[in-house]
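The chain below stands alone, shown as structure tokens; this is the form predicted on its own.
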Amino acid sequence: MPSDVLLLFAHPRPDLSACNVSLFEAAADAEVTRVDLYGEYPRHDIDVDREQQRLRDHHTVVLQFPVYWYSTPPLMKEWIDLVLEYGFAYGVGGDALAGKRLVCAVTTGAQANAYSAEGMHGHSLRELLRPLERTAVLCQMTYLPPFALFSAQRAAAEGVFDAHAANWRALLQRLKDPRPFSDAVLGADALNPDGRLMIEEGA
């Protein structure tokens, strides 16, 4: 069974990213297959039996981005609509991705505590971000609540993006470790409540 990473990155505008990009390098550190998306399709031509076959080689699928309206930026979207395809992903015969992890790290422009049912979203983040766990699920993968930096505009100044940086190297090592995770992290709201890594049992 393949046990490395796959780290899909999306960002449309990364000339104004404040922490994406940084978090994309300091990936390889981790020794897991980066993939700029926005890089690789510019003209959005996804090549989608090279993605598959991507999909296929790795264990575990990371997507990186940051949160546009609830949602991922417009071409990780359309790299959803094309590459897990009925008969690849899902339906008869679609059981490529099967057994295999699913997990979003994402930053977002609002602080944690808009994240809440008394914030200003109404909802959590793994709650707003339900799509994309559903298709997780459809796809028979396991998925991990979301790893978040929040108020990412303002972490560098704030003095939490180093020990996010960090927390983001020791989710990557341990993603690459295909012993299944506890039940207490799989229910989890986020990876990182609080900042803090939450990747065994009892952390």
The other form holds:
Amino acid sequence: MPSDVLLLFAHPRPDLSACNVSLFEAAADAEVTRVDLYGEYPRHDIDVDREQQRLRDHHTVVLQFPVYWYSTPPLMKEWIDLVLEYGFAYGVGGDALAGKRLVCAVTTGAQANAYSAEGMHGHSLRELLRPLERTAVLCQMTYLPPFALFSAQRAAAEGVFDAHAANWRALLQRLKDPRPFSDAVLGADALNPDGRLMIEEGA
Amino acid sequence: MDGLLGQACLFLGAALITVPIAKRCGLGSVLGYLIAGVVIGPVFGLVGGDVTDIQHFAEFGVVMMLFLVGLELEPRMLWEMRTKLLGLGGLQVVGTTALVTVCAMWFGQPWQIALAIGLILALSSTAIVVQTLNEKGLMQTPGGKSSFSVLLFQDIAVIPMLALMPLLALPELASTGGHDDHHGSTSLVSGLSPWLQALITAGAIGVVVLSGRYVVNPVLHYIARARLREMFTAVALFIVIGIAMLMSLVGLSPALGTFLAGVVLANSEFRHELESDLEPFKGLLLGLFFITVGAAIDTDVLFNNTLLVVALTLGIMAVKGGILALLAWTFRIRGRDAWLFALSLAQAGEFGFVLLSFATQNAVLPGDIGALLSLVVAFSMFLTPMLFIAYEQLVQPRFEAEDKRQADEIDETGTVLIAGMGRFGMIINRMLVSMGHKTVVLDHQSEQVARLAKFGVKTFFGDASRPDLLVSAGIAEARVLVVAIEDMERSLDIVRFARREYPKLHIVARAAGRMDVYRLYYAGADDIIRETFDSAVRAGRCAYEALGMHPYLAHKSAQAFVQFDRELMIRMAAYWDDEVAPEDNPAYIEEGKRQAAMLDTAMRGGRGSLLDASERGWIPPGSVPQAEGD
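For comparison with the form predicted on its own, please write out the form predicted together with the partner chain.
Let's see the whole complex now, leading with the same chain.
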């Protein structure tokens, strides 16, 4: 019996992961469908039909990955390139994903204030992940703001990891519920600004 | 005995001197043999006009040549070439025969003689032209291909011509003609009724076709299992001589019979083996035949009719060239291809000699006309290399601009030659064939060849370490050679030969272990693949995963190991000595031990280790991975 949430996880060095692997494991308790892309396709031989069926079977897709160069790890980009086919995800007859939800659950190396107009990266994280947002829109999906853990390497030492993990569990529970999110949530820069999860407001 | 040895010495010695010189001058081996004949005959008078006995013997070279031509002719290939073959070839033979016949009748010859002359001169020289086209790399051009189709048609047309010739016999010549035709004299069927003769003829052809299809292959398999090289040569000779005798017994042309047998065996997996076994015999016998032609040149006829011979030669070449040019124009062959087509086939050929001697024996042609025509045929062959040189010097430069466009076309004919069709070679063949590449596969185990044939995989029987077999399997045209056999000494032989003779050929070689890699490298292989290495690495990766390693990490670690091993092999190569066995090479052993110790730290040495070196970008900035080495 598949759950309604599909969690797609991509990390090329799980052995060096500080937070992502723990968060991915924690998702097991939430009883969502978990896919470790690098574990299933270590030689990048993605089974497109199987992945498309997975998308059909779920109403919410969570992309979990560490941000590399304002983007996803390479296998996840390849997954997007191959699985979101014309005629399936977009274009004529391509409405298999219409009405479904997409959310990015990411970790970053830099701290939160780097992702602002004044900060080192000059843009908010949501702005920098705009290609993924456009991908969701093109596939007629509802795009949620990113759920982010900044400066992930120091999260445990600084004592913010546990709170983030709790938010993560709560988010997954809320995502299993098909009721729509409020416009305030959909328009926010992040689902968890300042470590505070926004979902209660829309529920 | 002395006489035979002396003559053999004389013929071979003359050929040994003139043929290499002729080849070096770009004149081709056929002219070399002809010149040798001229030298020992008319020039020094070492052999007189009594070469007819040797000539009859040497004509057997033509019989063998037709067998080999037949072997090259797969029915499928003939079908693909049907338009050019019948159109170009048929019109060339019919047109030239008709025009020459008319000319000869205009000179006052009876129509029978005129037609015989027309048939004789319509044929061109396969031996000279094919060899020259191959030597000059023109075979794959449109002009070269068209020339080949015409030659092929002529080779086939010889057979009905041989049958037709006796029908043209003139009664008044028959009574005066010296010795009777030796071909027909042994016929058992001459006294029988025409109906019975026809029945026996059909039966004999049936025997050739059926035995070629159902008897020869099993026999060859049986012989192949004996693994005796000379038995194979013996059986090849037996097939050709046996069929020739059968045909003579029923009054048919031995050439026709062997040609048929060749076509029947063209699909056999023993084709290349038969070719390379018979090739030397055919070459020598044909050479002998050309020597006798040269030796039989009648100097009296030549000196008394010098102008006539020259005029006839130039005339016939103009007629042939004109008809070829007309055909080229009709068949939309343009530019330099038309020139090549017209110039290359303008001569008369070796089959002309065969038909000439056959015609004089059968009282079709009077001796003096025969002698005259022999000179004309020989002269036109002497002139052919000049025409090729003229083509290269005068025609080629005018079409230089087309060269680049033509090059692509030639490239596409490249094939892959695979030596060895065991588990290793079979996979390679399947991969190549599935992508539409043409492969030629050789294997020396007849059981394996037969087994694969049951699954529809075409494999040729033969020992790929024999250079002549590689040549008849088409190594000269191949772009890639895959040496997939297990036996390392034979692999090395193949690689050394292929590298020496075909420097541009890409060689992929199968090695057992690292030692073989070094030896194959020194032998000149381009890519050297250890047969079990990749599968062992995959097995190791499975073990990694079974021990709980993340699949992607297992994959990357296996890749890192492969990379380390490759670098190790290159470092170790410095200590390798091709002359010394590795266990007697202390420096090599020492380095091997040192490298083995390095592998441990290289794989697990934390930051800077091989694994991390290949994925530095994925190590989070500021993170400190656990380094177990320090």
